[in-house]
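In the block that follows, a single chain appears as structure tokens, in the form predicted alone.
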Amino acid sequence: MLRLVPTPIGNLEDITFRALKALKEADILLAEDTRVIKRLLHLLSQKYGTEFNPKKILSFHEHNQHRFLENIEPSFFDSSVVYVSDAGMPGISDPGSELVRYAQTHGIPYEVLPGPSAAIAAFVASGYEGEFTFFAFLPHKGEQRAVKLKEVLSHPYHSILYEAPHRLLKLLKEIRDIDENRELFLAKELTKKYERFYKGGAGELYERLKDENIKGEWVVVITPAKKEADIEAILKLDIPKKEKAKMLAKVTDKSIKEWYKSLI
């Protein structure tokens, strides 16, 4: 049995019972960082006085993931075994979906506690509404970030990134220079003690931030463009062209056939 264990993504208290009695009953633990989940038992177990005592830690993370199941046998999973990522949901912008795909493609039975998402919790607290799409994190630098960063800034419905916060004041940069008045919610250490909530428009949120402490984990909700500045932004993307008429049909009336047509 296989069961995918959400972790608290900065307080202790969001740990669900489930996932108490989940850990607590594991065979073996399969860890992004075998540091990380050490560490939490030992919280846990002296918050909650409760003990762990797998028999296996073993480490699973995302350089090590396909040798890893490429080296065992489905008997593995005859035992108990609990996977967790360093801290939130499996799967969402963590390691985990090697795992479903493994259990799904060799018929091992397989649970997913749901739990806490710093993606989920952020567009929750930024008060808007609808569809959004979560893009995790940008490439780092480059021809590569320039051109993902337009592709989210002309998506038809909100954008939910992940941001480092030695990278935070670059990315409000690159959106200020696109769009400066494009309206951003920011969210600064999720559950923890210096949880922050920013909200405004990209040129007025690079100010306000750029002297202030910026330390800790953010999460950045875009808000979706103007329609005439979508179609713009969409033409302008160097993308194959099937797929820029699909991205063109969702923010206008036409249909992908009449945009491909024009497109070519």
Second form
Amino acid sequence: MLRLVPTPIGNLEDITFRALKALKEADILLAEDTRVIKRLLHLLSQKYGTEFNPKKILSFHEHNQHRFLENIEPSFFDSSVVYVSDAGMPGISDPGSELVRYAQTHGIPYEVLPGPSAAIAAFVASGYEGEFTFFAFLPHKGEQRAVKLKEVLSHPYHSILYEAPHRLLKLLKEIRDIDENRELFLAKELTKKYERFYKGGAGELYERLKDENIKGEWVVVITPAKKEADIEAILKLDIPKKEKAKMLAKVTDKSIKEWYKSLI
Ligand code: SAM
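Having seen the form predicted alone, could you now give me the structure of the form predicted together with S-adenosylmethionine (SAM)?
Entire complex below, previous chain first.
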């Protein structure tokens, strides 16, 4: 049996009962970083008095996962195997999906325990609602980063990004240069002592944060391009379809005729 087990993203008390039980019952612990899981087990046993005695703790990360899976037999999972990434949900901007696919291919029973994830916590903290897309990290630099950011900024739904602290200001500046007033929500150090939330236009947040201490972990939620918000608002209006089509044509590339056709 394989279990993907989420771990806290900062606050130790966010470990779930099921996660504790799974860690306690694990014969084999696969960990993104064995030092991180050992430290976590130590802190958890101090806090909850629980004993963890896995027979083995093995390293399973982005760079060895393929080799690892090529070198085991499906019977490896006859014992209780738990996978933990460094923090939060495995498989969310972390390894985990390869293990799930291995289990699916080889008919190995598996469970995914729900738990903390920075993307979800940040989206809920933003107060935005509706659809969103998780883009994880942008490419770090160059043309690839610029292209991806453009895609994100023209995306019709809310976009969630992870960003390293040393690139956060760069990101805010890049967004400001394209769309100064684009509203953003920033979540810093979720669940930790210095948790902070910021909401405002890209230009405004850049000015506000450029002289602040931005060390720590960040999630950036980007609101959809104004055009999309306008479309949604117009669609909700209680006015004749012809008028609606006229208004929609003004804020989009589609003609009045095309809009009218799709409205009826
Ligand atoms: N698997 C994790 C999850 O479920 O959220 C994400 C792992 S990803 C490699 C690490 C990134 O997640 C960080 O660089 C940061 O952008 C974000 N992150 C993780 N913990 C966070 C926290 N406590 N507050 C804000 N962002 C966090």
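Residue numbers count along the first chain shown, from 1. If you superpose the two forms and keep the largest set of C-alpha atoms that fall within 1.5 Å, you have the rigid core. It should be emphasised that the depicted structure is a prediction, and the values quoted were computed from it without experimental measurement.
A.B. asks: Taking the rigid core as the reference frame, is the Cα of residue 237 displaced by 2 Å or more between the two forms?
C.D. replies: For residue 237, whose C-alpha is compared between the two forms after core superposition, the shift is 2 Å or more.
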